[in-house]
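In the block that follows, a single chain appears as structure tokens, in the form predicted on its own.
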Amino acid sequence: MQTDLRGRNLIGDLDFSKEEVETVLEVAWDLKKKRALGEPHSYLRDKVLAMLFFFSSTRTRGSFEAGMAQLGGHAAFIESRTTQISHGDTEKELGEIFGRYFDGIAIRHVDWGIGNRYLNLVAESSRVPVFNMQCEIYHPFQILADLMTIMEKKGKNLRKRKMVVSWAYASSYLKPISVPQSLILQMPRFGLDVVLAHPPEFRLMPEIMDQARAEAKKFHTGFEVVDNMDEAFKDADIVYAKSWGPLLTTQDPEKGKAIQDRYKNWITDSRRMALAKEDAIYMHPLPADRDVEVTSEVMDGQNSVVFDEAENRLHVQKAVMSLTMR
């Protein structure tokens, strides 16, 4: 166990080493755990998050207050429109001030080539731990509980696994790519040959794919990329399949909009299911277009574990605050 995390900031899935990793999933099992048996963890007694936040969320916002207010602290909710962002405060003033008035700062902030560097901005000026809630390019708390989902499900030995992450049509708005990104970055350090797929223009961002093969390489774990569906789910264990926009291509919505309606055959239904393994768990990061980017029948079906996985977000994002507010 890993035990020099205190002070450290969360923005980028590659931040915590493999073993660092491991040491947050221990502490989330535990407080898991206590939290089952409802014993008390008041580990952040009197502590305070800021939660600032450029994007709409639900179990985001959810998980993080009802776990700062598990761990005895509280968290505060800060919407930028209600801020002076907009008329003067600068990253360095939000770093600062934050830093000075509360125990940790989460942003999440997703808009193109902007997001990141905004965390990483603020983090430079701020005496406290900063966290990424998601941006355009990471979205770290939701793998973390991805991981731990699947190691509850599948053991903690994942070598030899095939997960896929695979793009899906969704007909709502264009999400950010920061999902699949942080996916094909920190599985392949826990043993999972990852398969990649999507269509041509759904592309992801070439220094993602090239650290994503460096780690692939490190650990010795595999990393293809298709552009077939069909082909991706063929004997998998673990199915990820979610809608991003195709952002390396255009950030134009009408013409993101008419590249993503050509591909509206990419769902995840019954039928690519059955090509996966029997015993394969489905697994999205929600919200989900039901019976548009997954049926229904699956979402809902003994395969699905997206409920599970959106409760480990609480867990994991505890066991973060934990090893670093303290």
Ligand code: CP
Contents of the next structure:
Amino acid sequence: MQTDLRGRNLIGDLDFSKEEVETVLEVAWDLKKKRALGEPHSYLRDKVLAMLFFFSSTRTRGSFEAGMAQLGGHAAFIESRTTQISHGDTEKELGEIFGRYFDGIAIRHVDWGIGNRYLNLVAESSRVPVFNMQCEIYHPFQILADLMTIMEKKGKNLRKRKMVVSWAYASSYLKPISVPQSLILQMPRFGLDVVLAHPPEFRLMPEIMDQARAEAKKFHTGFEVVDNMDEAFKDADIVYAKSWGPLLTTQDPEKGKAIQDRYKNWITDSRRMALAKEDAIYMHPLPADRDVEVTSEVMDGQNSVVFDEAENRLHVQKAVMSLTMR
Ligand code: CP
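Alternate state requested, the form predicted together with the named molecule (shown: the form predicted on its own):
Let's see the whole complex now, leading with the same chain.
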């Protein structure tokens, strides 16, 4: 167990070592148990978290805000458009000034080529930890919650378990690529054999793919890329199928939508789930385009763990904040 995480940022998935992630999970399970028993756990009394959003959120906002209150502190919800950022406040100002007001700064900024840089620049000027509530490259807290959920459903020894990370069709908007990228970075460290499936235009960042391959090699796990959803689902233990935009192919929303519309049959339905193992779990970070990305039958079915997954956001975030913001 590596317990000295005080003052640490969490921006990219590999910022914490495997042992540090294991510590986060142990603390998260303890906090989950304490909440279930109604035991007080005010580890962050009088501490305040700034939550700066450049993009909409349901789960991330709710779980960070509730988490800080349950830890005895407070979270301040700040929308970028109601700040002076558009009138000249820079990342340096944000880091310096919010670092003096708050005990942690959490940011969601998913704009392509801008978000991750923004978070890192704020972190450079901040005296308090900076947390990534999702950028265009990574969504680390989502993936910690996913890992916690997988271990709850499949056990802590995940070696030889097959996880499919698949693209799926959506019509609502071009979703960021951060979730699949974070999944392929983090999951090999915990023994999962990952199969990544997507149509050719939906490839992920080459540097992230290289890192994922290196992690898989280091931890002696499988990492395969296919362009067929049915093939990927075969004998899977974990099905994680969600949409993302063809952002490495085009950043033009109209062109992206036209490409996306070629693949409307990439939906998770009961026929496809039947290709996976009988006890395979279905995962999605939400929001999902119901009956477009995934059928309601699958999403509300007995193999779906989407609500446990959403709940675990609360517990892992409380664990990271408790360990870093003390
Ligand atoms: N999964 C997730 O990050 O949800 P929100 O976009 O609602 O925060």
